[in-house]
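Given as structure tokens, the chain that follows is alone and in the form predicted alone.
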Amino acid sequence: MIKLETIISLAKRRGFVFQSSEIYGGLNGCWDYGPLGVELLNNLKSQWWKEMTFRDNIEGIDASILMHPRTWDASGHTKQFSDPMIDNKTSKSRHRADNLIEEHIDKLSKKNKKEEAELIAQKLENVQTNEDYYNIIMEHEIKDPISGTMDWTEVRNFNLMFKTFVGPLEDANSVVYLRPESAQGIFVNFKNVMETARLKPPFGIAQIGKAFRNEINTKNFLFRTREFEQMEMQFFIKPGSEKDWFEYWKEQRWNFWKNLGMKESKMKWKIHDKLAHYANYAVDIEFEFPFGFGEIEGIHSRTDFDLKAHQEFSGKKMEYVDTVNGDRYIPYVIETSGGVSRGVMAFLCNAYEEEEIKGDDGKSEVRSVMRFHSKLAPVTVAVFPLVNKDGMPEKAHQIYKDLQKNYKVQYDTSGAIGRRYRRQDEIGTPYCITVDGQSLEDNTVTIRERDSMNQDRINADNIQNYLREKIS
């Protein structure tokens, strides 16, 4: 199993993700997409929203990120969106009480403790109060990891939204949050897209936007972080045919990540035994990290909930209404739920690999490289003149210019030609194009694939073909 650490490094190093205001020491839970980076998630966005939007009956939209307060009194997000904090005294710190024994019990388990670690976790499972959270830390002597003391205060609430005011004074009637989840500027949309775009249920709205939740303890990269983006379709239904939708979209979203590269033997399905307050249904696909498995999207059968409440709090009908038989009802919701930042870290740590193979001297040497399917590869291609001579540059660097009008693609002419391979493999770069003797006096070129290092030698006229039905 790769180590987390190793994928962390090659981020920074080749340019994919930074720790955010570095200079100053960082800012802990947030994170910066470099050069390559940034590259990565937009193909993941963009694969993402041809899958939703490229249908007869989904249609897309962007919600501002500051919404009416009273949005999230209606969805919950109020009392409800909060987490069971604990502190310790001595150290200052705070931590999430389930966390904190979570951690404890798999300390148990390393330790072949599993008697009181299954203990543990039965309670853990059975807990309905903050109380019972206290009573567990204090029964089972879970230390401060940081103290090492059993220094600790209650468990409290700790609401988790960002607020901060909208306009010049700073009161309780301008208080807004930035939002906690995009799905709440679908769902006080519903009435406007339905009727602008002319749908009828089953019809979706999809959206890829930021939200932001002010996690106490950010961790594992990017995979809990303080500001992040989903990528959310809400899918409108007729009550009663939820069942049917829920497994139809399951199977949708599972093959989305598997058709993208991703092992489906790091893959698997982690089914909901206690449901959030609005859902019936609900499974999340779980990919396995180095830290292990951890959820990167949800598919939630919502009932009505969220509709029902807004048009409750908002005096506003959230119905559909069939005008050939007058059926009338509130739509029942499939929510598909992933996360970008967790995409990408998953594509990271499932590219990642290091093989054993011969380099140009002939003796072994470890090659790291990263496997992206091509639809997702921060570069597409790169270029290279086998020497900086003989006008050898110049004709690498003429179809170089050719390519970027359709492809990301770089231009190497530093160190040994297999210096410039290895650099490439380790970005994800699926294709390399070299320039020798033999071009300027017949036009071919050589395309080595990453995977297999295979060479095929073509006609320079026929690389925007080659690259074309290679990628497709």
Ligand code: ATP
Second form
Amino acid sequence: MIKLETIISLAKRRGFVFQSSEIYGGLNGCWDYGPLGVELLNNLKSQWWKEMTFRDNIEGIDASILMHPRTWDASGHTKQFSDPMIDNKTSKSRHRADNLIEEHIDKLSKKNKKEEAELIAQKLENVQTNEDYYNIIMEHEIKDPISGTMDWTEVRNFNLMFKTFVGPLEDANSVVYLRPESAQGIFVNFKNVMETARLKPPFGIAQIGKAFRNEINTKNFLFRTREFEQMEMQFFIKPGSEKDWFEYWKEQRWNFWKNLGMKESKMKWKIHDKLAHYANYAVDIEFEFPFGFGEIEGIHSRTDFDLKAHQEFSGKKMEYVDTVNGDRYIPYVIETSGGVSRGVMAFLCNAYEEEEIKGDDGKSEVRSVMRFHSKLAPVTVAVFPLVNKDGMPEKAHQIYKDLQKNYKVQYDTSGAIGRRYRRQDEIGTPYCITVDGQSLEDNTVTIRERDSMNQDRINADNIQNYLREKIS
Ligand code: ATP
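Okay, that one was the form predicted alone. Can I see the form predicted in complex with adenosine-5'-triphosphate too?
Once more the chain from above appears, this time first in line as the rest of the complex follows.
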């Protein structure tokens, strides 16, 4: 299993991800995408966007981050979007009570204390109140990982929404929230989209956008951050058809990640036994990160909970009326809710491999390679002149400029050719083209494939066709 530190260090060294405002010591739970990271991020978003909206019955929107505060009363976020928080008085550290207990269960399992681990897991499953969390922590003597003490406060609710103010007055009437999920932007626009795009159920609305949660503990790199991006789709259906559509979307979403190269051996389903009050089916797709399995996307059957609540709070009808047969109903919703940032992190971990190969000098060396799917790879192709003379740079540069019309391309002239391959392997570039002496005589180039390291010699005029075929 690769270490998280390996991924974080490569991400920084090669310009995938930097700490936010690093020169000031960083800001917890916030990260910046660098030149390669933003390409990977955009490629993932663009694959999702195509997957969702290049269909007959799904349209996209882009809603604003700030929304009318009543939205969050209707959705239940103002009252219920909180995590159980506990403080240690000695170390002054703050924890999510459920995570603290989960980590303790993990520790016990690793120490082969299976019985106690199962007992606590059972209790955690049945927690109803904050006092229940507190009792588990005290009864099972769960200590603060920092101070090693049990000097705990009681467990309190901590609302995860970031609050701010609109306009010049900072009073209760001007409070707004940074949206904690993008989904509500879709629900409040349900009628607008249905009517303007002339849709009728079953149909979907898709959106990619930022969401903000004041997470109690941010850790594990991009996995749990305070600012992140979601890709969500709400699929509006006739009540009663939710089981079939739920199964349909489960399969669709699993295949999306799989078809972009995610190893199925690192994916699993998590079935929710304890459902949110509004849901009648819910599963997560989990990926095995270096720290263990974690959710990358949830698929939820949310009934008519959200539309009904918005109808009640806004006083506006949220129904679909079938003009042919007079049918009238508030649609049920199947939601697919994925994390872009978590997806990027999953693909970074999924792609990274180290393998032993023979170097230019015949000695064995370790090659770090990012095996990104070619549709996700930040750079699709790199072009090198074998040596910096005899007309090779001119020809290579021309090829580079031509390819740039369609692809993200790098041009590299420095160092031995083996080193240049290694640099591209490490950032996951699927193809490298080299212009050599023969290229000048017969207009051929070598094209090397990242994973097999095989080289084909092809006519330079065929490069675009070659790549198009390989990438599709
Ligand atoms: P968790 O239980 O891990 O906090 P959640 O169940 O609250 O996640 P959802 O509300 O279902 O998550 O959000 C949908 C998706 O948004 C998640 O699958 C995840 O990919 C992403 N996501 C949620 N919270 C965060 C976060 N703090 N940082 C990064 N991505 C997140």
